[in-house]
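The form predicted alone is given below as one chain in structure tokens.
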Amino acid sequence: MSTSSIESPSAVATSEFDRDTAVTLRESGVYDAELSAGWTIIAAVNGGYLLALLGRALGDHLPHPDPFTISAHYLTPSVPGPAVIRTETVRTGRTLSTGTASLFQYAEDGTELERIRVLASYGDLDTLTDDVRTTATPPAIPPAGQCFSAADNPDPRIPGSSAIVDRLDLRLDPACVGWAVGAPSGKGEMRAWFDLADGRAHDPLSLLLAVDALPPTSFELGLKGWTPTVELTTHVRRRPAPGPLRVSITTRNLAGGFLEEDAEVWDSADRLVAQSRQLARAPRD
């Protein structure tokens, strides 16, 4: 077991993201955590933040350091406050190890409520070869200075908390912000430059956040409100180069009250460093 991902009681992480995703080992495979209100959006704690928190616990529990693939089922909405994460090793191999993790919170009567359950395979990104054969291309986004930040035109018609916005440096592609001025494009697309507001460098854990940190594509489809994630699978492909990330999310099909979101995350070296697909419930007007 590695101990590098656990914040000791006397250590003070310089990044808010690291402090808020810190886990404390209670006993073998069991970790205590505190879900921060700083990562809430509309009605609940953000799913990408939660995925990073569970990813940190699994990275400590498993013998390999980096998430290669992690699939999460969001069972009930998480709220700020104490939580416990229970991890289990499923299999350990030479290059990959697989484990599960569940995050629990407490009802008013003290009983545990399972919020999220994940299955993940971990490896070592530093051992990957440089061989790349791809037809994927980075998203075309205007320079960050020509994009829109949350301060440019926040939309007060979306009720609830938007605390997570203050922890991110998002610069949205002007082609994807029609929703903010009452003129959604009708296209299921969202693109942005992505950084953490405190300047923390990107790593595999921040990639888990990035795939679920942009406004939902449903906004550009003309729907407002909470878009809760049902299931989210993320593939981490490379350790990101220093510098801002570009995130592109698309939806091709909203039907029966559900939609998919396919995300690509590109680093400053034009490498595809993460991919994800999630199923989400469409907002209910």
The other form holds:
Protein chains: 2
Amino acid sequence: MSTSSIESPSAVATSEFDRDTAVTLRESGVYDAELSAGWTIIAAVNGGYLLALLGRALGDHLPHPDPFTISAHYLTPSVPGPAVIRTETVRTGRTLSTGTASLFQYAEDGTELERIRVLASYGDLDTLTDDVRTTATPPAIPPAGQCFSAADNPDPRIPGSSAIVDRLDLRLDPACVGWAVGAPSGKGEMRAWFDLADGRAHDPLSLLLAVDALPPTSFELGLKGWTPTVELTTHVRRRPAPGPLRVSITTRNLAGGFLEEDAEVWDSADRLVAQSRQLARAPRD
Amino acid sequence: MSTSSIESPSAVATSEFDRDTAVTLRESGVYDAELSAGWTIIAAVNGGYLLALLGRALGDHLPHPDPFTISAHYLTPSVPGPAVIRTETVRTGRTLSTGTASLFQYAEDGTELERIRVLASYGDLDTLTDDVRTTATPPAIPPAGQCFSAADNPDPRIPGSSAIVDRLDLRLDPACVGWAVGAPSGKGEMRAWFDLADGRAHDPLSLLLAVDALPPTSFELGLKGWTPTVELTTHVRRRPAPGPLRVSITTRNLAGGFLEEDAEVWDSADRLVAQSRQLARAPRD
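Let me have the form predicted together with another copy of the chain next, following on from the form predicted alone.
Now the full complex is given, and it begins with the chain already shown.
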């Protein structure tokens, strides 16, 4: 594809998210990128931010613009700094195209280290029919003014020390923040209002960020350790309406040292705009 | 890897499923296979059967034996007949290895046509810890004797004309078979007891079959057409205990011409052994 769908410098300047997920075409299918330190949790680069970056490159390379279903396997921990994304077209169809993308970083000797491998099918959300027979219902989250933001967090270690907190306008449901005061609910649930701090409007790429940007459900299960993602698959089902998103994450099967996290993302028009599931390693404590 | 993990001829002879998912190493990473007409629904080769075949090849190629999370994108319709599976190792880790697999068939001029692309991370289920903090509960399905089998089906067109029916011992929950008598429940739910007709014991490969072997939930939503899978991701969470499986499938978001199907597979010990989600095209009627 041409470079036309890559954000122009002027557009990039308007949003932290677009600036930090910008990719530069090096040669056909190969994109240079810079992983920003602005989207880290403690020292780790957020998996949703990385997915959005890969999603942008693949949307440029494939003939269809929007990720309909995108699966990412996280291989090694990404770090802030330069990266290269190599994309490949698997099949081009009339309504869907399938492709792969790999994000690499560089070892000290310059060799490439693969961080993430993605397999995805892209389409055009604007061509979808208007039929809706959704039986799922939006999560019941109190008004944003009654929810907890990072500024209210009594435990500054998590997530207050994380750069990503400043990039997001996250309002956590009070029913899901017991972990922050040492009283986890015991339920594998996390819910929040979700926006970008600089007010950037939502699109399919910010949905890829939204599905992996809340504190892990394991916090409310009383486990405070790290829950590294093994694999994350997201279905983008609709272009989000203007306004804040609501994100609901549920874990129902913490077993054998692994857990799943199911995310739903709802837009301001009460439409289920994205569904995701990830497999993650459970914290050891 | 060596060919040692491929079923020997004598073992293959004991089970239709093992015989029809057998793969033969042609050269490193390349496996020949024969797609059996015995696992078709009308004319289409079942997606779960195909996934098991790819899963077997990848389990042979990678250093770890069991699919922990496996994503398949279905590109073009497979047909009974010869196929070749090409596998590639993405990364080898201590507890998990990641690889890709592609299933190709042949055009009349001999060129290869890609049918399915898979990206998966494999581990060893026998190394998992015994901790279980599952909040999910097994589906409430009446005893198998009170459920409907293919022999009870008053509408022989679906799925009676499908070869796969003879390979499975499927007992559908009476609450989910209204579609067969023209009275769908209107709920996006399908539940069944699941076994192989020849009594083959369950393992991770038969779990890959189980997640995509029930009638589609759209039947109970009053839509009788075809629901081709775009993408199917399965997490295998535990080696199944001996005995029949219970499979529960739910659709909560039929919208925009697509739907998701979430499957849970429970074993006889009431353990959630697999979770899957697929994105499929909705029938047009």
